[in-house]
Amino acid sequence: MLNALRTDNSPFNEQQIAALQSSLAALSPGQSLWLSGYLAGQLAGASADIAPAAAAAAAGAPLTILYGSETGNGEAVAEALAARFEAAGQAAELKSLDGFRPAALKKLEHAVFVMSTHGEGDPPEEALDFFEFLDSDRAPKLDKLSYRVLSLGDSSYEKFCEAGRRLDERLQALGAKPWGPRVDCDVDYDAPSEAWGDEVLEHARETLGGGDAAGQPQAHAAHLSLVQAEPAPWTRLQPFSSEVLRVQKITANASEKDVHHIELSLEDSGIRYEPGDALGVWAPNDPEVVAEILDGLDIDPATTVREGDRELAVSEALAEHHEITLLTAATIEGLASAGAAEELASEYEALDDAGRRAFLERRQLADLVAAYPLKLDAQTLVDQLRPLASRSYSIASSQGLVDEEVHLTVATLASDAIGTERRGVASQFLNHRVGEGGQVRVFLEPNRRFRLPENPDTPIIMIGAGTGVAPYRAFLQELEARGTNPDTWLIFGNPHLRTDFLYQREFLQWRADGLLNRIDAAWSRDQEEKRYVQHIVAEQAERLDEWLARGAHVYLCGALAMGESVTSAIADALVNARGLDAEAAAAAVANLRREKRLLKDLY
């Protein structure tokens, strides 16, 4: 439709409709209903034929949409819900969890909730007050609420959709009506994740009234409690193309680990990304690794398959459109159905918990073919895996410094169950394919979670293990870029002093400058016993008590085992610092999760 925009029919100039063309051209669909919804509401406002009331009245009641998120696609999605009853002309509320008093639950009546999970079946940080509310005796009854859930979890691990499982159980027991099925979104949750809102919109226009028949935005679409940021102008569907500067390795060659600094850039993308913002990369299988799956299938990579609407060769269906790196239990158990592979479901079916998490941890596709007798067609194999997702990494720069660049730190995912060494699909693409010159599709994920301090002066420590240390670089480029100089303190751990100290250059430089005051750094591998990060928060008790006391924000970065150890030194270390009972100091740090002076970023 922009395309057929022109001087004589538009009130633009060129140079405009060049402008508009590029800029538009880049949004999803759930960011043009946002943007229209907006301008529309904007525009109404600004007109005083509008009588504010009716249009109140005419927008009938609103639905409270809340989310609990950790990464961000649950905010995405709820954000893209209310866009839409806003395009609308429906009523609505947009509310965090995070925002949300819980015992305002009993007021509502009608609401949909937006549930990610996170871990290990856990609620993202932001509802977990929430949760624990709802949980607790102090939690009332809700006959009155109508409710619809929307779960987003990964099936790669074990507790799928949990939180919102829970969420919908609990709310039930406490009397909650749902009006419809709870809808558990795997990683390619946009497809369900869209028909569950033509439902819920559906519904709020023939349970609360209110909205255009013909879905035209209308005045009283301002009666949305909505603040958003500006649109991405690249997303998880529509990435930008972005071309390889660099890629350099950081660990040493002695190293166990493979670490590399990436460097892309953005030129010409309008991206803008913040320290602690994520970037999403799509990444394409290895060819090598599709040809030799196919060989020993005995499957011509010619053979075409259906995918959707259309057909393309079985190679090109795995190379780029399908998970062959990460196994869940559902392809095994598809694979070993479809397959006749007896000996493979047997086997799978004997371990425990324990055993089916490192089958599917250190196992590929490859591996199972090359391990069991599958015995599968094209179709067939396409139809059992699961379709291929992005991969996020945390940014290691900062505009401030870097300009139209981004920066991450990549490991090499390495597997080796049955004697071949197997990498994973994105750190693979990213290390030792792509090459400098070479495009990778990017997007990006901010994380407004895990920002900078909004005070200048505030003491940041920040504690990570492994490329966990990537945001922390981006950190302080911003404050060498703003000039501010607050009093720092990085926690590292890696396995040795001598291999894999990353970034270690920078980060001396930035001791020897005054911008970074301190770093502890825990080498597990450089003595007989083995010593982490959180033993240096466990020796450095009263230090780290004393920063908390002059409102120090602490950030953790890495392995959420990591994260969950370095939360229980840090209760731990209150308890040795302030001589609290254990109950005394878990409160202390849930009031810093509060407080949002304990911001995590965890995988």
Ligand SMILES: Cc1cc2nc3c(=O)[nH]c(=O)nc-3n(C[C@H](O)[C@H](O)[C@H](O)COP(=O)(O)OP(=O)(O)OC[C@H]3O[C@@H](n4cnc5c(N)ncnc54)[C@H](O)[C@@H]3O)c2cc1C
Given for the second form:
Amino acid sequence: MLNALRTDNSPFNEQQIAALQSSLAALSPGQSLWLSGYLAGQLAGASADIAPAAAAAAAGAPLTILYGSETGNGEAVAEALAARFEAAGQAAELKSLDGFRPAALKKLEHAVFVMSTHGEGDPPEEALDFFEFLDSDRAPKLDKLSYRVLSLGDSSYEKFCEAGRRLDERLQALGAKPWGPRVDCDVDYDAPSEAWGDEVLEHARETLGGGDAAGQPQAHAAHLSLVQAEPAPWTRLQPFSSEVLRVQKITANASEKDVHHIELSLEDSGIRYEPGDALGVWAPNDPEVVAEILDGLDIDPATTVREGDRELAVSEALAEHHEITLLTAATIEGLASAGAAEELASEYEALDDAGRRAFLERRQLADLVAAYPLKLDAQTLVDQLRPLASRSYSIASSQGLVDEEVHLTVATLASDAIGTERRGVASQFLNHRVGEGGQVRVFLEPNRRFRLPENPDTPIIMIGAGTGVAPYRAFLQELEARGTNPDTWLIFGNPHLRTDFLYQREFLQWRADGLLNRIDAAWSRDQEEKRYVQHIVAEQAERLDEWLARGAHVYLCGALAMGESVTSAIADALVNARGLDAEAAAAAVANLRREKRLLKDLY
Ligand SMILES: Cc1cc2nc3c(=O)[nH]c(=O)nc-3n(C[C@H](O)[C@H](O)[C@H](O)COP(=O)(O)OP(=O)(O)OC[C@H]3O[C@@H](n4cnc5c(N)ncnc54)[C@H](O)[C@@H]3O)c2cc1C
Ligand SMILES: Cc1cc2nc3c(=O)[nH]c(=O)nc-3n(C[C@H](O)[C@H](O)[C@H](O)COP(=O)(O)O)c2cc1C
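Got the form predicted on its own; could you also share the form predicted in complex with this ligand?
To see the whole picture, the full complex is given below, headed by that same chain.
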């Protein structure tokens, strides 16, 4: 892109252009993107005068950029693409699939879709109605539509990029024509999504007209205008290094769960979050586990490996850059095709689907090294391992009370399914490795889909199990800070009252102060019959219906399976309380979702 810079189309002289070209050529696509946002933020004041020129340059038929996103990655990719279109003087319309009118679909001629996958191969919540419409008899012929799909997913899930795949297939079945292949992105989606964006922009220039061929300076100005009010952001690729202020165990020693309350400093970061948001965390792998793997493979930790255009020690590559706790089918297949793991591959291939799933879930790389004769050199090893991904944690605090801090509620993921105790990388790092005074690289993951109601009087019902209680602590802190007092009801579940009542003192204090009107708890193992939050929903059907009639918003947070059980329990409760049949109750639940009164933060 910088090759297009010349003295006659930019304000720079030849030396400046040469210096810019040599400095910026070394940056990755993600680093370039961050830098452009950073400069835009710094120079925001300059945008007002020059933005109109670029806006005027936009012409040609518009491309519609549609996205379905739940945790914000796809939304950010779609926004970045729209910003690039604006910068290039190319017309584009950016739209969420949330509330996208089906009638608009048959008028579409040029569109691209950015689609993530959630649940177990499901579309994101905001795209559910769109998928339902596409799959229905009402879906129109789409033979005028030329489109392209970018899917976001995670190959550690069984149904990788399923929603993007379904969308692509269904659009074609309705007569739409893809002008290029679907691109399925894994957790390291930055470079492939940017390359896809290059192709989309190029295609739009060629087929839709418009653009501003000689307009690099104006293009930059247009980008400034998009971000002018924003402070320079800390992002996934440029995280803020935050000091750990407090690490406190909040389950009793006798508990089977190991949950910690973590307090991090955001001092001088400028990060402002809202209750309902999550924090992204980068955690390095445990050096002891890295050493165990390298020792088991007889690889010298100092051996140099190549990662892109960098060289580094294999021990650093494993500690900082690759997944060693999460195994995927692709890792096993990669090891097998590298000729490194015949015994492992033949044992794995003999398993059925469920057996393979269990095999992967119960083992980490260190277990494979211990159990199978793997013939691997350092480079082959790192080439087969997925890039290390960040982990997300629901924020458990409100800045109205804690100011420049952010609090998390983290359960250590531990398993000894095959006899050796193994820990999850990020939960173990936060709870047991980093320690107070240490540093954690973090970034904000806004979640506009899990916010307190706009109306301060709207009642709220907060349903969660385990660490699912985290955002409710944030909600109640926020209500306390705002001084508003809507009706609030917490339905919480965990194994035992005595050992697992997370934030017991705080929730009971809010109850005593009247900020929290009602707490119902399901202690699953305090009696012979298991008792979960969905049982409370069933028992409290009349009360639930009465709160809903008063416009209550219902929040669900915690494990995916819990979310599904509670959603069915709400439908059953409506059958009982309102005398609806099952179909009408399911429609009522779907309506709650559409009205944004049934809000989910599930993982
Ligand atoms: C939006 C969002 C919010 C979240 N909020 C919280 C929160 O508030 N508190 C919290 O503690 N966690 C939360 N999580 C989960 C968190 O992001 C991590 O997935 C979790 O801490 C495990 O990460 P890890 O790196 O410790 O384990 P990993 O290193 O990812 O996994 C280690 C091993 O455990 C297995 N494994 C992974 N996940 C599970 C699982 N769920 N059950 C059984 N085995 C598993 C893997 O197969 C692997 O073998 C949230 C997730 C999302 C998406
Ligand atoms: C709870 C949860 C479930 C997920 N399920 C899948 C899945 O079944 N298949 C898949 O490919 N990716 C899955 N993912 C990964 C997401 O698609 C991936 O993180 C993506 O970047 C999210 O994009 P978004 O932030 O735009 O929603 C899941 C992620 C979460 C948090």
